[in-house]
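In the block that follows, a single chain appears as structure tokens, in the form predicted alone.
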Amino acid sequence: MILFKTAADLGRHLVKLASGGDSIGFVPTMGALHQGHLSLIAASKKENAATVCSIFVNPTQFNDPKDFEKYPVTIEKDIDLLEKAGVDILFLPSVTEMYPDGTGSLPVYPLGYLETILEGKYRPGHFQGVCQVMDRLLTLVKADNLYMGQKDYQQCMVVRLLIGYRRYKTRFHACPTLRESDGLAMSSRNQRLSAAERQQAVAISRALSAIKNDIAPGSTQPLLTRAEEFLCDNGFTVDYVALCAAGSLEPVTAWDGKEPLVALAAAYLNEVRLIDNMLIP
């Protein structure tokens, strides 16, 4: 594995790969890696001649500075995992390398409805930050294929929108959420949970599973109310539990029994905010 810390060095190496006709797969991360990230790398390695992974904790997508400060950093462990996973290139830039002109006057992206709901509503500015860092990374890496996890469902939709808006040739791949044996979605934020909180945390996947298992044509509100009450009873402070059209994230208040849906939830367990989603059917 070759490690690059500057855009210039990365670019020179990628030009050589591209001139040889090698396809490039890209897995962007913020570090604190787990098996979910490694599954994205495996998907890239299966379909590309070379796999690039980036580790960069992007300050512009944290609407809460305290959340940014507490984000887990495990760089030595991450490098070891990436080497064992067979990653070809690791890009490990600094903030100044990613934002050479500073973060004071970054572009604003036309995200429309997606920026006003769910994560967009509860984390104002978050998706602008996602687009700012992904725009920069996609410009630098020029990947043929991009792999991101379905756990961040709304983020996947935003990045797809960015790729179309900026007319990148990169193909987007949303990969299935990996879960622990008890059902909890794998997440870097899980590292911040105490042992007791880790036991409680599985309630978020159980709440979504109940929606998926119990849904029937008709009003969706009783299901959402029960799921929110279940989370509150298990120690969560709920931002939202929602049922939306899978393709648009428009809320679905009455289901026809046919339209593909996604159930989504975001909730705090003390200071740690967890998100999850499940597709229906």
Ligand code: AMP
Second form
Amino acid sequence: MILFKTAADLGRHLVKLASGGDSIGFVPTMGALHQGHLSLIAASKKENAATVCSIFVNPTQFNDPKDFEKYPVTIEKDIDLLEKAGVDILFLPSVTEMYPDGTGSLPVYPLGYLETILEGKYRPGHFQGVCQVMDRLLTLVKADNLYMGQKDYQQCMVVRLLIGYRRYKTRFHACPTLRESDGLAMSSRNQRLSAAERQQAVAISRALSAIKNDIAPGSTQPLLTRAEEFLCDNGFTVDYVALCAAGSLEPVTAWDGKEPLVALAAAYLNEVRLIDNMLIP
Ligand code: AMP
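Form predicted together with the ligand structure, per the form predicted alone context:
Time for the whole complex; same chain goes first.
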């Protein structure tokens, strides 16, 4: 694995690779890696001659400064995992390398409705930050294929929109959510949970599974209320539990029994905010 810390060095190497006709797969991350990240790398390795992974904790996508400060950093372990996973190139930039002109006047992206709901509503500015970092990374890496996790369902939609808006040639791949054996979605933020919180955390995937199992045509509100109560009973403070059309994220209040849905939840266990989602069917 070759490690690059500057955009210029990365760019020079990638030009050489691309001129040889090698297809490039790209997996952007914020580090504190787990099996979920490694599954994206495996998907990229299967379909590309070279796989690039980036680790960058992007300050512009954190609406809560405390969340940014406490974001887990395990860089030595990450490098070891990436080496073992067979990643070809690791891009590990600094903030000034990513934003040479500072973060004060970065572009604003027309995200429309997507920015007003769910994560967009509860984390104002978050998806602008996601677009700022992804725009820069996609310009630098010029990947043929981009692999991101369905765990961040709305983020996948935002990045798809960005790719279209900026006319990148990169193909987007949404990969399934990897879970712990009890169902908890793998997440770097899980590392911040105490042993007791870790036990409680599984309630978020149980709440979504219950919605998935119990849903029937008609009003969705009783299911959502029950899920929210279940999370509160298990020590969560809920931002949202929602049932939305899988393609648009428009809320679905009365289900026709046919439309593909996604159930999504975001909730705090003390200071740690967890998100999860499940597709229905
Ligand atoms: P992050 O480091 O949290 O920004 O995540 C980097 C990428 O890994 C994003 O595309 C995430 O959606 C994806 N990811 C995070 N958790 C999981 C998971 N449990 N399963 C699959 N992909 C994941």
